[in-house]
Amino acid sequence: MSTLHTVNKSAFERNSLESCLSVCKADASVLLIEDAVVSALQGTSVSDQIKQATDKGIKVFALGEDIKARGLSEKPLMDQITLVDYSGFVKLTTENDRVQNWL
């Protein structure tokens, strides 16, 4: 059973993303929303964790609207991150068997 994990807290303030990635299985998807989208930027202290997760087959997405809302549109994002819009968010929820929120 595949799981969509949504993370909404910044990895620089909480350990939600780290905890999430530590339990994700290879068929999991992780969606960064709200303040967690800062983790999608290149060259941060969590970039290696995200790269290791994607190397294991975990798919990582970021909500484009939250990137824009935080003024990060012009910043370089990691190549491993796929941007989605709200329709993409809904699609991810329907493509996975369950959703796990990390607060």
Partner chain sequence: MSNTKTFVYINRKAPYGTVYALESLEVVLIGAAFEQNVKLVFMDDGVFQLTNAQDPEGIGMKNFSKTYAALGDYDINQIYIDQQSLDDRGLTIDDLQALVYEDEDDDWNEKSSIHLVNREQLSDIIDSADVLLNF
Given for the second form:
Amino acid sequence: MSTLHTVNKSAFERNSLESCLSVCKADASVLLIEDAVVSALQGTSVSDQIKQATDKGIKVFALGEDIKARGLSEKPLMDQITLVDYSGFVKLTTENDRVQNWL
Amino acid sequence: MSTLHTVNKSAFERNSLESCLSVCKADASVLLIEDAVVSALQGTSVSDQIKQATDKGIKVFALGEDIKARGLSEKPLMDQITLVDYSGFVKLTTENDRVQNWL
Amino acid sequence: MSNTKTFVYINRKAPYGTVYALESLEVVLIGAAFEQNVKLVFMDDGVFQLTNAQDPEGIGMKNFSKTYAALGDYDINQIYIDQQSLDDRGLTIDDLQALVYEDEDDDWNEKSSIHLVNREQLSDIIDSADVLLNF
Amino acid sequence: MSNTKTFVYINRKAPYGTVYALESLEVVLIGAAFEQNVKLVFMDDGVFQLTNAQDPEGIGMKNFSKTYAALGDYDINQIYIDQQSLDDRGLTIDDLQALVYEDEDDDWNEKSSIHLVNREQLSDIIDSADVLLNF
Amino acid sequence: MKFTIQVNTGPYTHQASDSAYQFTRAAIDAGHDIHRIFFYHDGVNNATEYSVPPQDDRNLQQLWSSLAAEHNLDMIVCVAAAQRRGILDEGESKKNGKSGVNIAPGFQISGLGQLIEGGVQSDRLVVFGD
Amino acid sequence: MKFTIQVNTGPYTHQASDSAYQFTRAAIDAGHDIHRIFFYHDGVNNATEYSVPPQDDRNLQQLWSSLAAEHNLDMIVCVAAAQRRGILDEGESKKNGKSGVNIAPGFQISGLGQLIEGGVQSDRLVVFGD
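Next up, the form predicted in complex with its partner chain, please; the one we just looked at was the form predicted on its own.
Every chain and every other molecule in the complex is listed next, the one we just looked at coming first.
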């Protein structure tokens, strides 16, 4: 009975990723979309937050189309993060039991 | 040649107050309006940030109408913060030489 | 009961700065007619939605905060407030409205609808949802 | 020169997630015709506006990032990038477009329009403004 | 699976409307059933037939209207949100003495109950917003 | 002093439009001169004559239109932003083959140059937005 969380705002600008991770269970998945994908880069001021989450077992994904749009597809992403496309996004919503959208 | 900075978002939710204070000169004034007024309460997780700014000489104001709207007019505000009304807001824009609106 | 689902509303924004608090309340009230299992969560700046003594006359808006007191009459009495969000904002539970309902299983005694919760309990509430609505 | 003012544009949002980056650029280009003294600041997530290799086809939008390269032709060559914003985001100046202009006072030599600045320099730039535009 | 999609932002200013459109298309492509698309808050502005974006830009209202026509989608615009923001169908326009109608093909004005009903009837509710 | 006011958000969703209105009134009350009010981004939605907010709520479009009439204010709606978001005057409606006109009294559609000109001519630019 797992939950998919989506986050669409940059963690450098808003608290929504932090709030999201603070209530994620170990079997949760988190998908970064829209401006939130910038949080997926390596070596940023929010990388530790994401690493702590994945260490607990939380799976973190980022939407490739949004990464590409922002010119970041050649930048190294955190090893802990898995890229998906829109069809992968749809699949994540079906593989989990509910969707919590942090707006 | 001083600058008035306005901030309209809660410092618990966004980075705009932090960014604002990081580029404020000692003679600057900062006015909290709209949801940003919640940052004016005593004893919060952002009080230290504001105190550091006022210690440097920066003047911090909050819009009374927005405080009152949010039911906070009987809560103690930080001693460092001065309440103004809309006519005081207008006055601040004229007493400073320019306005920087952190949106 | 096969069509009864658990609806969890997550309220995270301060009132008046955006319309979300008001338009969330409108959904909750309309939704009450559907007789689902409803839980309301107030976290982050959403805790400001329940402050006492709101008075938006000076900003030209109407005060909708009294409507929260009616939630109990709509059988909406599972209201969860995140303690950490209060702490971070210098608030205590006494700064918020006391929301109550009359318990029909206990001789209509008046009881509090409000439950203070921590983040672990919040994650249980989220995982209890069939449908999550975010405002 | 009595009507020449210093316009400082502060760009703080990532592109595509909101329209502000695009609509800011539209103001800058229109504004160029007014022959004012123009400075562009990119800070916070605004630094992502200048990344190389933007490709928003997969999200159904058009790529407007090539337009920044034309700024030099409009005599807009005072572009300030906040170093700390880059650092926080794991970016270096090499991740951004190289924006240049031809210096008419120096035999039309091509020069960089980009200046890396710290927060103290940013506060000087803000205080040099007659008009501040925020996006 | 059966989806209800909620859209909270207008077109162009925030990406959320684009994201909702791309997600809806991907869900249809994967063979899922779109029970309803519900436009709330500024999301009602997706329904204005009056928008004229630049030629080289996408036209979100037309994209939504075409998708609805092609897949027989139920696209609901919240009546209270639409009234606040100036989206009118024939009935609302007449009732309020307005001079025109700006709701685009495929969109229908209805109540918030349609959002709750979507949540009850669907397997998943996915929300796109600011 | 001479002010130009920029409004970046539509009515109701964000407070910015209310704040801009209150500020403008206070500036007028203090004897200042409002050179221009410029509506950009979603701010153009303040100009829709089609909005019908609840009876007990404020009507921002009417508040702006009345203020403009009373004080002879120059209220400009950015043409590019208005086209994207569906705010039409007579000319734009005809040019684009649309069925109606929804711009409210007191608002005029014009170019971004009016914002820059406002900055050049005014002593202060104050921006309200999201």
